[in-house]
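In the block that follows, a single chain appears as structure tokens, in the form predicted alone.
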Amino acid sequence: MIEIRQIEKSYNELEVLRDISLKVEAGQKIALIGPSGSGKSTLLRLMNGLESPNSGQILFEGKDIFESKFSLSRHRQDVGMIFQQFNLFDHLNVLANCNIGQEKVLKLSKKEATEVSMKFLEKVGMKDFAHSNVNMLSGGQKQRVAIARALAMNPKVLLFDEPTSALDPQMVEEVLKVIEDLAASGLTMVIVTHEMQFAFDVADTIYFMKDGVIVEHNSPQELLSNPQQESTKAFLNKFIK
């Protein structure tokens, strides 16, 4: 579904990504792990078209997303993104947050959008909060609403950028459970996370990144039991006891 070919990304003199290539197949669950500053979030933003590369290509279903005729707004419907900081509209209630994209972008009626939103709010355990002000929600509840909002756009791929990093420890489990359920449903997902046990439980392929490059990738079992690079081994040893 997504193919990344030799991507390079710099901000002025700062080289963030170097010669990055990977493929995301339909139904695959990929986890991107590695120390902070290794380029994981930037790579996710490139997949979504929120950033442009200095060189290289990103193909979605065989089409270069940075070609002039390609619709990035349509692409962001197909490739949804869950951010660290939720990005909800504070002046709207939960239901309106989930409806707005469907009404503005998908051109659904309010009635149609509400039916879809309620289905996904129920899926993430937030149906009873549909008419609540988002400012009254906990961090975990806000993130579940953000996931429902993304699902309501009927994406082909969901990108998660450290979805639990802004949450209190007691909120983390409720959000991880929602993502685990989505993974089990067959949705194609790419997840940037520092939750190592979660990454190993959910992903079928894990990419370890450091200093803007992919150091190695493998199945969770192989990466954990037999890392090929010393930097991978050193990173994993901090988390896996």
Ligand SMILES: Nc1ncnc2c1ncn2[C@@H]1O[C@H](COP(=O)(O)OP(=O)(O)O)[C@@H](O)[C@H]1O
Second form
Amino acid sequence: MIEIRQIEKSYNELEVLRDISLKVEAGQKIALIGPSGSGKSTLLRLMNGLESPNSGQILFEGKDIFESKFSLSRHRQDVGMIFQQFNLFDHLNVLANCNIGQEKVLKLSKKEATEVSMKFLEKVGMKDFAHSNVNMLSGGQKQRVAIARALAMNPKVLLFDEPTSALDPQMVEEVLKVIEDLAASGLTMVIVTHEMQFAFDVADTIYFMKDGVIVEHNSPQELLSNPQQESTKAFLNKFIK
Ligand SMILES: Nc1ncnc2c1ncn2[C@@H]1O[C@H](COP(=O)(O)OP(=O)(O)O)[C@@H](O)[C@H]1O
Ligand SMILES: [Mg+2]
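Could you drop in the structure for the form predicted in complex with the named molecule? We only have the form predicted alone so far.
The complete assembly is shown below, putting the previous chain first.
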């Protein structure tokens, strides 16, 4: 579904990604782990075309997303993104947040959009808050709304960038549960997370990144029981006692 070929990315002098290649197959759940600053967010932003690489290619369903005739706005419907800071519109209520993309981008009527939004708000346990002001919600509730909003665009892939890092500890579980349910539903997902237990439970493949390179990748069991690189061992040891 997504194929990344030998991506290099720099910001001025700073090399952020070096020779990154990976494939995301339909239905796959990939977790990206690694220390802060290793380039995980940059890689996700490249996947949905929010950034462009210095060299290398990103193919989506076989098409180069940085070719001039490829529609990046269409691509961002296919590849949804969930951010650490939710990125909801604070001046709109929950329902309007979920409707706005459908109305503006998918050109659905308000009635049609509302039907879709309510379906996904129910799925994330936020239906009763449809008419609430976003400011009144907890972080966990906001993130569940952000997930419903992303699902309402009918994406083929969802990219999660540390979806629970901004949450109080007691709210982490409710969001992870929603993401686990989505994973079980067959959606293709790429998840950047520091929640190791979650990554090991949900992902079929884990990529460990450090200093802009993929150090190694493997199934959760293999990576945990048999890490090949010292830096992988050192990173995992910090999380797993
Ligand atoms: N827009 C930007 N301009 C300049 N440097 C950036 C920008 N975005 C990220 N970086 C730098 O790129 C490196 C990787 O960042 P990032 O992809 O956010 O890593 P991670 O998500 O793994 O913490 C960091 O050194 C960061 O400071
Ligand atoms: Mg990041």
